[in-house]
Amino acid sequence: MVYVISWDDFVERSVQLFRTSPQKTRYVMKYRHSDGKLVLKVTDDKECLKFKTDQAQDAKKMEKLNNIFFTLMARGPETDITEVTGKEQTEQPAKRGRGRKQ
């Protein structure tokens, strides 16, 4: 079992373990709330990736790669990831407020 330091190492080491067996890769989430920690598992059985963390703002990684696997579950392996991970976001027009005219 290897716990993995950054969170960035794992999600890429993660996506890479699944798209090599899809059949066979499990992802499990174990949290205690005695102690506060997160952690994460991936497996297919010959390899083993972990993460640790205690900070609450990991949930929203947590959740985005939770969106990045059902993606890859439900579209296949080769899908392109891009959009649930937001790398490539396009520039959003400026919104436009209900205040006074200038």
The other form holds:
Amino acid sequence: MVYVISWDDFVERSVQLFRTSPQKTRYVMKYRHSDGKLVLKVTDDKECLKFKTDQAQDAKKMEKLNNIFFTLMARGPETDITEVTGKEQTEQPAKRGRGRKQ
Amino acid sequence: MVRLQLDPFLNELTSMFEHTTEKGSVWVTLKHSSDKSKVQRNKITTAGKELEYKCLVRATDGKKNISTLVGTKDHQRFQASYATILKARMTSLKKREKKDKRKAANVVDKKLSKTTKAMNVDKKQQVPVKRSSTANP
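Form predicted alone done, so how does the form predicted in complex with its partner chain look?
Below, the chain from earlier opens the complete complex, with every other chain and molecule after it.
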């Protein structure tokens, strides 16, 4: 199993893997409360990326990755994610624009 | 494999986390899927129609299997509820050790800055007294 050390590296490679084979790629999360461990796996059954941690800060980072994957998988692999927060920002200026017209 | 609607799925997922507090693991899998067999997919694509994709979410505690499909419209809401469950349940992970060291360093710094601030306060008290004396004449 390929354990990735850097979080950012894991995120970038897993998104890339999903974009390459959206039909086969799956994102698995395993949490053990008794051991206090969290393991993430992204695989397309050819290549496998894993990330393991016992740190609470990584759970927060994982939430962002969850958002990315939900968006990609629900909307389609071609969706522009710009880290999902970018999407929220693009929505806000539109609302401000409506306010000015009034 | 039990296929549930979004909210029952979230409730079942919460109970799975509750049951595995002492022993066991929770697995959650996310996959991009159209929920149709290969034959059905081929039929749809040859007919020239677009396939509708959703996010298939599966969860298990090793004994029970549950799953749900999250569509494009529901994914924001599901995402938020899912994040809330995880935040509430993933409590056995360790807090940052480096932060504790930084906190200890900050406490030391704060003590030093407090002593310097006390000296500055004395000086400030002297200044207004001088100003009032010049304003009178």
